[in-house]
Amino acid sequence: MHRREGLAKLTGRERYVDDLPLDDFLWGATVRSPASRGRVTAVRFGRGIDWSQFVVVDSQDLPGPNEILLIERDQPVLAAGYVRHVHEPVLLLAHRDRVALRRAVAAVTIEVAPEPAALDFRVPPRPEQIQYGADNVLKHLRIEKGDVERALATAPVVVEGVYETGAQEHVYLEPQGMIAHMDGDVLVVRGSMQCPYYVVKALTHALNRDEQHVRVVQTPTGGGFGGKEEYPSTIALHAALLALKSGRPVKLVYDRTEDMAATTKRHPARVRHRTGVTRDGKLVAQDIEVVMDGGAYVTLSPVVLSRGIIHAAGPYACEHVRIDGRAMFTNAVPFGAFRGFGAPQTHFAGERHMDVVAHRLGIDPAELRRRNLLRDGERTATGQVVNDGTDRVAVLERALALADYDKKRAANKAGGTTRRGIGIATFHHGAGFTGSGEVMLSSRVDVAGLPDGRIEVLSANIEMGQGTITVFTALAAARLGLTPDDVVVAEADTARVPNSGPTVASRTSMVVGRLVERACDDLRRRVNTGGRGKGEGLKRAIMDWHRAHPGGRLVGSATYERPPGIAWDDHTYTGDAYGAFAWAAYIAEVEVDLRTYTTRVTDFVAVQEIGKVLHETFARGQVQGGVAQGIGWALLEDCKWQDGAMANAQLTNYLIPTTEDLPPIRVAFLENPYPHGAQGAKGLGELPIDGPAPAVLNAVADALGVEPTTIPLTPERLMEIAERGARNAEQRRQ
């Protein structure tokens, strides 16, 4: 099938919020903190402009509690009095010219008595920089299996090793824009987003105002990556204010310089790694230690913690597991979702560190993996027990074939001024939210049958360039014997569609399009087929039901059913934290030029199980697009820091991927139906970006017999890691 919004956008005709048409509107701007943290003196307006002409919104101005409706209530919509960051929103403005609106941003100056920051969440703080309990621990969390320290001290060689992963950046092609206007007597707000009832929840909460008087509605959107999970709720509050004082349509579309510095990113993360292992290579203990850079507020740093730990321990068996983790308050731009949700971080760390355990045992690193891969029947670090019938050695071993791994590895790594290397990552990723998220959640999902014989998905779910819209079209279609175009997906409106829950954790085909199967059953059950229960039949009795019911509504429901067997413990981190995990085995090649210390991927083997392939092309530019971004996080994507912010908050100094970085991808599916989600299938989408990192990294150790153990692994660090190694060397020669 082919995209359905795909000719849209090929030409054109696909209306983002910045190209959506107002009558008599205002465009809205915001005025930032120039400090990491302090009390605001004053606020001057500068002279020149007539003040009289903008609207001007302060944390006086909002109807509700001063608090974005986040894990925590800790994030003001505006500041009021006290500032935690720099661009840190203060004031808001609007005016009809977006040019006088930019002069008059610049014109507001906020004045800051500056306060003790705290920018480096690696570092304890000091008495005084402490803002967050006792010791700016937002958030700690342990998982524990067996005896640890014991197996420790007996085993036979330990290995140990500290990771870095810097921040990254979404850049997602279309940034950061709402409107917000009254219909009668509602607020309606429309603008790029992932979570339309996270926005609700947001706007009813702040403006004090009752579910059935705001309405959100998600525009066509260019992108997210979990960049529009949570921050579109702080926009659309402001335009939202903006909105109701002024008394007219607004407009708040951020530019792209503003989107980098002010937004969200990838946590910075610490990963500590302590393993014992056998002189034959078995994992006999793992003792991992996670801290990550949370930012000024909590946002979803909790969740985002969460998965990191679950998955640090990675795809092996191990008898004797400790995970401890801490968020860690600090007084940079706050860190938020992004694809991987923490997992990139800890397998990064988890891959690159059995990488140096296998160096350090003499033992090749894929005989390594092949050693401790899961198999059925053996628990992971939850004591989840896995048993989904996937032969993860296999998934290994096609991976090995396709690069032909062997003959590479045994190759000359010399030419000339250049080295060449491979590398290996074997990762896996939960699918849905963590242990009991999905049934808290308690997602909807309704189809209605059409007085013309169609039908209608109506989902929250939303398009943002993954393709939900053509599969949900597809898995209605195929069960319901239609074709696809008697199947219509509606427009994410909160006024029209269930809360299915957020488009985030991989949980879209899984989780949500088994509730759209779902719902197709329930609504042939409710239109009385009488034998007609598909195609052509059941568009003739959808239309027999109209007939017999003038203005009624055919409507089959299905709400989110834990799956058998599924138990978790949130007191104590224990159980089955996934429905089901997706696996996967990356390899990579590179060549790094000793004159510049410039890293080149050459080549990419992905080879992932991820239950049932639903679309195949969709698929595979899932897995292309999270290599892309991988490796861009793993060999470029430096994000420079000043004063908690981002300093290279522009395209032409903060570089992503071009085509010309990049290798060819070559994908392979191993299928392994899931019986609990749509057609078989497990997520999908976040897998890709766990294993890219390192793998690189493991192939740049390979090319150059060093141990790279910070991302991004820029030609400045990766020449200082080579020269030291150079002196190293050199002084045992000695």
Second form
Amino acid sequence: MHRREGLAKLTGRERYVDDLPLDDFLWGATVRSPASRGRVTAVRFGRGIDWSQFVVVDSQDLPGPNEILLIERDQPVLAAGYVRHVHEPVLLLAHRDRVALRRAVAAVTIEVAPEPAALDFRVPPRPEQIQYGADNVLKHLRIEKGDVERALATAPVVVEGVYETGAQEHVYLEPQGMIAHMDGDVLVVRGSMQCPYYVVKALTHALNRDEQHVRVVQTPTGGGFGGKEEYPSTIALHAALLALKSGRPVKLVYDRTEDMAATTKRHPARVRHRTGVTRDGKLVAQDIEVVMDGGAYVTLSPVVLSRGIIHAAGPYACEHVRIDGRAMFTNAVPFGAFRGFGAPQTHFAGERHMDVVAHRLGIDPAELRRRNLLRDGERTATGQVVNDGTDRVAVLERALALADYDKKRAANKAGGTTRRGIGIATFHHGAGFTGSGEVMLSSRVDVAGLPDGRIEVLSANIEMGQGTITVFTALAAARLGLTPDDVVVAEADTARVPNSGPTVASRTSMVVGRLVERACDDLRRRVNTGGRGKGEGLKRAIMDWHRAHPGGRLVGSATYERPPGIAWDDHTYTGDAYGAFAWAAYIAEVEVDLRTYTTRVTDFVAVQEIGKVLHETFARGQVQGGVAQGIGWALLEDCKWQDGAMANAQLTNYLIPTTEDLPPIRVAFLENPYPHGAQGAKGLGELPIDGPAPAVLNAVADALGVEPTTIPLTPERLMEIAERGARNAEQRRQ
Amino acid sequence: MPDPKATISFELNGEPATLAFAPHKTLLEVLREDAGLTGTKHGCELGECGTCTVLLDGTPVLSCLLLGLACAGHRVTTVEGMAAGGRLHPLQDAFAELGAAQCGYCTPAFLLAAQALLAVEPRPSRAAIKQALAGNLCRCTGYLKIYEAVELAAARLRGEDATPARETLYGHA
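Next block: the form predicted together with the partner chain, after the form predicted on its own:
What follows is the entire complex, opening with the chain shown before.
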């Protein structure tokens, strides 16, 4: 089935938030902190501007608590006399003329009496830098299995390593934006977002309104990647405050520089591994320490850290595991959700470390993985018994065969100025919310039978390019024996759709799609089908129902139920972290130019077992797009920080992969249907970004015989490593 | 104080057009705000992402870097002008069939850049396609489905009986 909204996207008719027609509206803008930390001593409005023509909003204008409601309530909607990071919103302005508004933003001076900022999450804070609890630790989590210290003490070989990953900017092509206006006494906010009900909760809390007086509508969303999970609540609140104060519609759309500088990014991380292993390569102990930079507010850092540590030990069997994780407060712009949600950072470290272990032992990296991949009946770090029937070694073997690994590994050590290498990553990704998260969400989906016999799927899950509308259409049509044209998917408008949870965590097809199927079943139960259970018979039965109940609403419904046999203990961090894992083996081939230290990925093989593939084209799109984003993170995407601000907040010098930077990305799926996912599907959206960075760096290690530990592996960084390696080799010879 | 407006005449999507707008405006702003054609998107407004690409006399240009005034007397083509006489352009058909549009935000620009390529190179190699599209960023697809769609459309425009290239997918096992 073709993408349902494809024609609109291909003809320019799709209306993203900034394309919506809007009459008699004001443009909104944000005035931000120039400093990382300190008391705001003055806000000066420059001369030469008639400020009476501007709507000005500050923290005093909030009708409710000055808090952006998320996990914690520590983040203000607008800074109230004190700032904790550069670009923190302080003031809002609105005006009907966008050029005048830009001049006005530039004419406001915010003066801050600076205080000592904490800007490096890797070093313990000095007393004067402590701003959160006793030690700036936002969240501390620990997983323990067996007795790591004893196992390490008796392990024949212990290998240590420290790995670092940088921040990553989402670069959804559509910048963030919101429109707010009043419709009678209802505040309406439309915009680009992944989680309409997060926005509802944030608006009701800080604006002191009940849910009946807030309506949030998602507009077609030009990419999200997690960047439109929590941040849109902030823009929605800002647009709403300006609309409430002015009484006019307000459009607040970021430009690229503001979007890159002020919104969330992937958490930078440092991961330390201490691994005990037998001489023939069997893991006996994994001691892992994970530290992430949370930035100046809690945002989603506790759950990012949680997913990060749960994946940190990799898809391997090991009896003794200890994973200690901390998310640190710093005065950086807060970090937030990004595809993979902590797992890419820990998988990078774990998979790069596996190759370091392999090199130490003189075992081929593929063979080391074969010997340690989880077999059915074995337990993950949290004690979850994996018993899904997937042959994880077969996933690896398929990738090795497609990449012609053995031949290339043997042939690659060419001389000259070009070196070739090949590298592997084997990894997993848990789909849906972690632990008890899905139970707490208690998502609901409705499926309505319409008077003309068609059906309408009502959910809060949104389309951002991944294919939600099409997949939900296909699932409902298949479940009810209808054609796709008999199915409509409702706009994600909170005045109409139930809260089916956020469009995050690779949960939409697997978890919410399953609710679509169950809601379809419920709809069938509610109409008297008289034996005409599906297809045309069902359509006629729906029409009959409406004739018998004029004006009535015929709705089937389903609410999340935890699959049987799943148990998680949030206190001890043990049990079934996820209902299902997707499993993957990725292989990268690289060429390194020794004259420029440029690394080019020349081939990429991505093999994954994701349960049932619901839509081959969309699934391939998720994998190829995720691999591209992962290659960017590995080699190109380098956030440069200066006094807590991103110094390269533009696409001129924050580089993402172009057509010239990417290899063919060869995709293969293995299917082992998951009984509790829609048609047997498991989550897919995030998995593909976990593997590319370690696979690429392992290939560089193979090409040059060095052990790079930090991404992005820019030419400058690689030159430093390679020349240090050459010096060390020289010293060893002398 | 609003800028006094300037008036220009040009050809927009095959039709003569006369528009009055503030003279400082870029072509991107003129198209979106004064011509009401919002199919042309803004991604950075600094000439870095290619999202605002339109055709000027058949050649791809970044509409965020070009003054609207500079288009007087020229031919401008936007995505809204691609489908002729109610029929989709073969590129639009191929993008739909092969799923080359995901979030869709960069899509109008890719379609136009590809159209300009096929106008001068009916049988482009994969390398030529990559080069022609190198100024356009896409964050969703990894570009492969876009190449395949351009190749499929090129074959059909040549009148060849084409099946989509599928070399990047090994299917299921």
